[in-house]
Structure formats: structure tokens, C-alpha cells
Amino acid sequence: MSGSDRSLATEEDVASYQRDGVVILRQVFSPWIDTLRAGIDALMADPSPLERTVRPADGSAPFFQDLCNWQRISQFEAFVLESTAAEVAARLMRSKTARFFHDHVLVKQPGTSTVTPWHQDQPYYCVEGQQSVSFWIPLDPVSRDVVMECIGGSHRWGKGFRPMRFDGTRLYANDDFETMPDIEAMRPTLDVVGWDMQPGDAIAFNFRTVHGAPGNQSPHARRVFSARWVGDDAAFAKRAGRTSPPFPDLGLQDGDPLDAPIFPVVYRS
């Protein structure tokens, strides 16, 4: 890491986040980009057991994913514990605390046809609560036609949509979630947002915000580090099957505070 990263979300950012469930933060993590790039290099050289690379049937380039590596990749640990991410998260969530939930690395290699379908994150997770935020941090320049898109205001729809795997199967065999509607057909009526981005920028979005991403038809890799946080109201949620990511040994009951050593409180006001 070099330089200072004391930039925090403005009041306007917080108001936009609360209203829309998503906001773009410009250059908030720029001092950490080289550190995170080194971390992704280390991770891709030594993936974890949770590595989930999607290899398209059409033979196009792979989509590398891996989760929950912050405790073994030193660069990720430094970002989680030493950057201003926790303080920015607490501010956006309007929470007194920011508890780290997990990290997720997503590398769409140039030419991959893999589309990330429209989905919400929260149904995949063992957590419920209104106070949540993911930072989607690209480590390469990303154009609007390659970037993740979010639907503004969808965190307030009051719905939970069924979590699906990339192969089209259900994550849970039996659940009470709704089927995701045809977002592409609805696109003209929705507030679909996305941005041209540079390394150091971040999209902050609520776990309930509906989002998706196209394939990467650019000539460059789209490397992303995602850091996920929860606030004061986070509670353990027992799902109808193995969550993604899985946390099988928490020993928590449905509705308990999400309080476990693997989810440290990094910021407290």
C-alpha cells in the first residue's frame, strides 16, 4: 500500500445509497489497487477449495471466481483491516459498526461469453438485515458495456428472488423465494445503472439490490475484488440448503446476531 486512503463517502453518496441501493464511489480505494492486484495474482496461483471457475460450453475464455480468502491472502487481509473500507461501509449503511462478511474475487478473462444473470446476493447468504453493502472494486479499466449493472431501488422491492447456480439449477432444493422476473424485458421501465470505471473506483450496493453483468468481449481481463460488509442489524439466517459461500461450522441459530470470529467487527463509531 502507498499513500493515504482517507477518502470517505459524502452525505450525498449516503443519501443516494439509501435511496437507490447502489452508488458509484470515485477513487475511494485508489491507494490499494496495486495491493489487491498482487493479492489476486497470489490467489490465482493458489486457489482455495471454494474456487468456482465457469468454463463456457462454447470454448470461450473462463470466468474465475474464488471466495473467503482474506485470512490467507495477506494483501486481502491488509485491505480488510487497514483500509477505510469498513468506515465507508458503516457510513453508507448508517450503522454504528461494520462487520466483515466475506471477500469474492471475480476475473472475467477477455473474450468470455459468461453472463452473470440478474440476481440478488442476500438469498445466497446466511444473513438477513437491512444494513449491508458490497464494494465491487475493478482493478482494470472497465467500460460501460462490460461493467456490472444494478437496478436502482430494487433493494426496496420487498422481495427475495430464488438463488440459482451458473448451470441453471437451484441452489436450494426447496425454498420460498420468488422466481426472478424477466429483467431484460422490463429494462425500459427500470432504473438500470452502470458506469465507465477506473481502478480505484467502486460500486457500492446493498445485498438486496438486483444486479447482473455481461460477458467480457473486451481485449482485457476484468479483475474485480469484492468486499462485503454487514451492519448492526445483521442476523444469522438458516437457509434451505448450503449457502454460497458456505459457513458450515458457525453454530448459530436462525435469528441470532451474526457474531462469530470469522466475521470481525472492523469499524465501530
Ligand SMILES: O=C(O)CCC(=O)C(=O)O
Contents of the next structure:
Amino acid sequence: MSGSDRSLATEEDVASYQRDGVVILRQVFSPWIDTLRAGIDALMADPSPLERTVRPADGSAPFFQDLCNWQRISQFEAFVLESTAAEVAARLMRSKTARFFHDHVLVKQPGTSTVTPWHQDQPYYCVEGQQSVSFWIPLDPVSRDVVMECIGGSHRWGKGFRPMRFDGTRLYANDDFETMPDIEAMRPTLDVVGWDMQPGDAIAFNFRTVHGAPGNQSPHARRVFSARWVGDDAAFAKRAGRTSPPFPDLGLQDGDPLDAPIFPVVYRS
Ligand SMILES: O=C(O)CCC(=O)C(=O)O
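Alternative state: the form predicted in complex with the named molecule, after the form predicted alone:
So here's everything in the complex, that chain up top.
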């Protein structure tokens, strides 16, 4: 691979990703923006049973979310199977393989007050492992005050933080996870990163990286397609309740390789 091919990831990107658990990839998916926008239009016209839209109590605009639609929305399937995403994922994870985990669409309509609280993704998921990556791919220009933020190095804190629902209740009734500390109070001591972004850019971040996002006070929608990948070391994790997203019929035991038809290996080096 050429280090200068922006449809992939450079050695410098990989080193940053391994060190920080997050890296910005400029214009890596630009050929796919129109396709993904069309996919989001199709999805919002026909959401899945996993759709959950947050409607803020203050009457401001909604925050639309939906998950696991790549097998029924052809534009998402094309991105997963035909774009360079799988190869970029394998490279960033330093994994021989990239296995697709799931897609997640997050549309913050203009004016929504809904903040995405600081969290890690891994405790929500039925997977453990060090090799993971999500691509957060905005389909609209996003300014620094609207963009998702990540805490550099938090993937190496050695902690798992309790997954919470947007209404403030626990995802699992009982679990062994820690309570998320007050990240806003700690902000001056942390390496909080975020960027102005253009369509085609992507933030790559580890499932253990602590991240969150403000509401959308801009005058246009913040449409995001997120594609989530795991590597060679991915193992099924039995959680203390229904995960998000739920994968109820995998037939896997705790610690088994995360090997199921719904999670295809898309790239193998
Ligand atoms: O886009 C957002 O508001 C949050 C994104 C996020 O938490 C994620 O992609 O895991």
C-alpha cells in the first residue's frame, strides 16, 4: 500500500491510532458520501425495529438513531463490502482480518439539545478484545463545536464503564462496570480531541475509547454513518442483560471467537 493513498491509512495514522485510540482520517471515504446519504434517506423512510429516536423534553429537534441495517439497505451493504473500510480497519487494528460488527446511523437534527453522554462502546456490545474500530463518518460539514469528541489514550485506561440508556437508567440491571467519572470536571487534565470535519473525513476510534458529543446548535442536520469492525482477537462476551445492539440468536458461549454469519470477515491480509 502506498503511504500516500488517502483511501487507506498511513503508517502515521496507524501509530496514532494505536497510541491514542482515536485518529482523524481526512477524505478517506469521499467516493462514498452520496451513496451513504442515499442510504440514510432510504433508512429514515423505512426505519428498522431497532430505531430509537430521542425527542428532547424541551421541544427541540429529534436525534434519530438506527442500527444493524446493512443487510437490507443496499447502499450500506455496498459500503461495508466494497469500500476500503475493511482494509483501513484491519490496518488500524493491526489485525490480519477485519470482521464487520454492525452499522449505526446517528442523525442530530438542527437545534437538538440532545447531548450524547460520555461513554465507552465496548460495555454495550457482546464483544471483548483489544482490536476494534468504529468509523464515525459525517455526511454533512461538522464544526468543532458540534463534532463528537474522544479522550485520547482512554482505550488504555484498563477500565470498563457502566453502559447507561439516554434516560439515565442502567442498560443492565446489575453489572460489575464502574461508574463513569465526571469527565467535564476532569476535562482540563485530559487529552480531549475533536475536529472541524468535511464529508469524506472519518474519525476512527477504539470500542474502549471514551467519547461523547454535544447537541447540534448548527442550522443544518448532522447526519453520521458509523461502521464498526473487530479484529482477530474478538471474542463473544456474555453481558448481564440485553446488549445494544441486541444479537439474541448467536448461539455463542462467553469467550468463543466472535464467528457468526451476521459478522462477516470482509478483509483478510
Ligand atoms: O454521534 C454521536 O452523537 C455519538 C456517536 C457515538 O457515540 C458512537 O458512534 O459510538
